[in-house]
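One chain comes next, on its own, written out as structure tokens in the form predicted on its own.
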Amino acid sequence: MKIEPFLTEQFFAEYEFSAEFLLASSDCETISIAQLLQMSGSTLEELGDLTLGYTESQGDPQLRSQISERYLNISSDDVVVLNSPVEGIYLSMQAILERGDEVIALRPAYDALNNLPRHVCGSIVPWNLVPRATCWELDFEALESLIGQQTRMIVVNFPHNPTGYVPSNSEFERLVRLSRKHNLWLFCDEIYRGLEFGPTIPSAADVYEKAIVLNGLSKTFGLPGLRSGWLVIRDKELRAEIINWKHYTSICAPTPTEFLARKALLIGDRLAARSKAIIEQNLKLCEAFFDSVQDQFIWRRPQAGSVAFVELDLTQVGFDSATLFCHHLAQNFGIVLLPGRCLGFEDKFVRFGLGRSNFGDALHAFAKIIKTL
């Protein structure tokens, strides 16, 4: 059975490794293996002494213990280590959903959060974030109207990619209450957790017994090349089913990845602080830039994370869609922005990535092009 095209990854595959200026990257500035080892008090010799045998399917016990310590009500037994964060989406949907189920999925969102559940159960009901004048909002009345007899799961991601939205504690509690009332699984992608600029919400894993939480080292910690991620699942039967599906995919994580992931978590707070400092500096550049081009863009400042979702005035920039605009930028000027269509939303939005240290240079190049439109 075929699955929909992965538009985000296809777009990046076309331009990411050839364009000069990446303005849409969702990850944060990375470091070398040598830097990671030095920061964590380790050596290249330790890495070189590893043997390359199989590892435990659920994940290295020490690594799972380190991960569990990042939560309030989670034990190491609740953690499943992944070969990549996106593997966790695939495993969860295969383990939970059946044909005929319905899934309510927040939009816009990373393609896999919508396409994988639709592939398995055949039905996705979109729950759209609402753009207001200067911010984004959740529409809970709309959510309640979407829940039906076939609804099995709600899929969200907070802090939100691509808008940077974070619900209030009362909104998050309302989401959990609704999920519990209707006995729904709540799949919560929390891979940008730790990049909040204001109040935080608890992890879904700590407050709801039917939560499936996804996280990893790619975004907040700036280590996407490790491909290290994890699921947190308190339900023992579901966890066993997910591990069984993992036996059919990656079986276990690579020894070097688990070793380096352990070292990264030892200095996780330092890595996250480093990422936040870069993002906050880039947000200042954004504020100044978008203040100067208010006739062409609508800027809604993100509350967290390393991305922002910016609305275009298509008549002012001279293109019929954000997709055409983004292809034009990449092909003619080597500047990469991600069109909102890739993220399942209106084709008048683009995603900016705020986590790279060279963001200022890329934004400067973009600003010069905008002046000519």
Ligand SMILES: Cc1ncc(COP(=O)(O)O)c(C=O)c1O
Second form
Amino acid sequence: MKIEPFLTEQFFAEYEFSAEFLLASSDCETISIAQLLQMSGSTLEELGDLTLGYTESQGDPQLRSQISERYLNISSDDVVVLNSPVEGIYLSMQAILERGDEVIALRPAYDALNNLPRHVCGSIVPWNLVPRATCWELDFEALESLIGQQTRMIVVNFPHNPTGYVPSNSEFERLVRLSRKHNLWLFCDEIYRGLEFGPTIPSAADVYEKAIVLNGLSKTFGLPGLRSGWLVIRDKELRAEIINWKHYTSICAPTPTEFLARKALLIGDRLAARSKAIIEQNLKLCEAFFDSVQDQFIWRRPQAGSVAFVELDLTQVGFDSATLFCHHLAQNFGIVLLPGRCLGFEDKFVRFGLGRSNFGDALHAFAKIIKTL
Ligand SMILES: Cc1ncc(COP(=O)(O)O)c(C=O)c1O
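With the form predicted on its own in hand, show me what the form predicted together with this ligand looks like.
Up next: the whole complex, starting with the chain shown before.
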């Protein structure tokens, strides 16, 4: 069955590997395998000694145990290791949903979080984040009105790509209460967890028995090329169903990835702190820059994560849409910003990515162009 185009990946594919300045990437600055081994006190010989047989479908028990330690109420049995974080969205939607089910999905969103449930169910019910003057807001009355007889699942992502939104503790409790009251699955993508600049909320896996939590090493830990991800699912039957789906996609994770993921988690807090320091530095640059261009851009400071969603005043910027603006920047100046339309939102927003250490140079190049508009 056909599926919608993955607009974000298609946009990146056009420019990502040729443009000089990547100003929209959601991952954080990466490190080499040699650095990872050295930082975690392991050696290249250890990596070389691995054999390349099949591994356990649910994931290496030692890796699952390390993952479970990052939660409060989770055992290694609750964890399913993936072949990439995005695989977890595919497996979950296939395992849980059927045509005719209703899924309420936060919007804007990373494409797969909207497109995959829409692919299985035929449509989704969007729950829009609301832009206020200086921040983003969740509308719980809207959510309550969206829940109906056919609703099976709510899909959220906190910290949120692309806005950097994180709910307060009481809002998060309200979301869990509502999910429990209506017996809904709560798919919570927590891949930017650990990059909070202020208060944090619990993992959905620790507080809700029907949560499906996605995480991985691509963003907070800066290791997207490792393709390491996991799901946390306390419901035994669903877990078995998801593992069954995984037999059709990848069977098991690659041995080298599981090995390196174990090493990465040994130094997980250091890797996350490194990413956070880069983002905080880049946030300062952003605040100074957006303060100076308030007539063209509306800046809403992210509360967490490695991305920010910036609104354009299209008439001031001189383009009919953010998409045209982004193509113009990439084609003429080698600067890559992601149009908000790729993330299912109005075509007057662009995503900035704050996790790279050369962000300052890219922002400087962007600032020079903006002055000429
Ligand atoms: C919210 C969210 N979830 C999942 C993913 C998938 O991560 P990966 O590309 O490493 O599979 C991304 C990647 O951008 C993301 O932003």
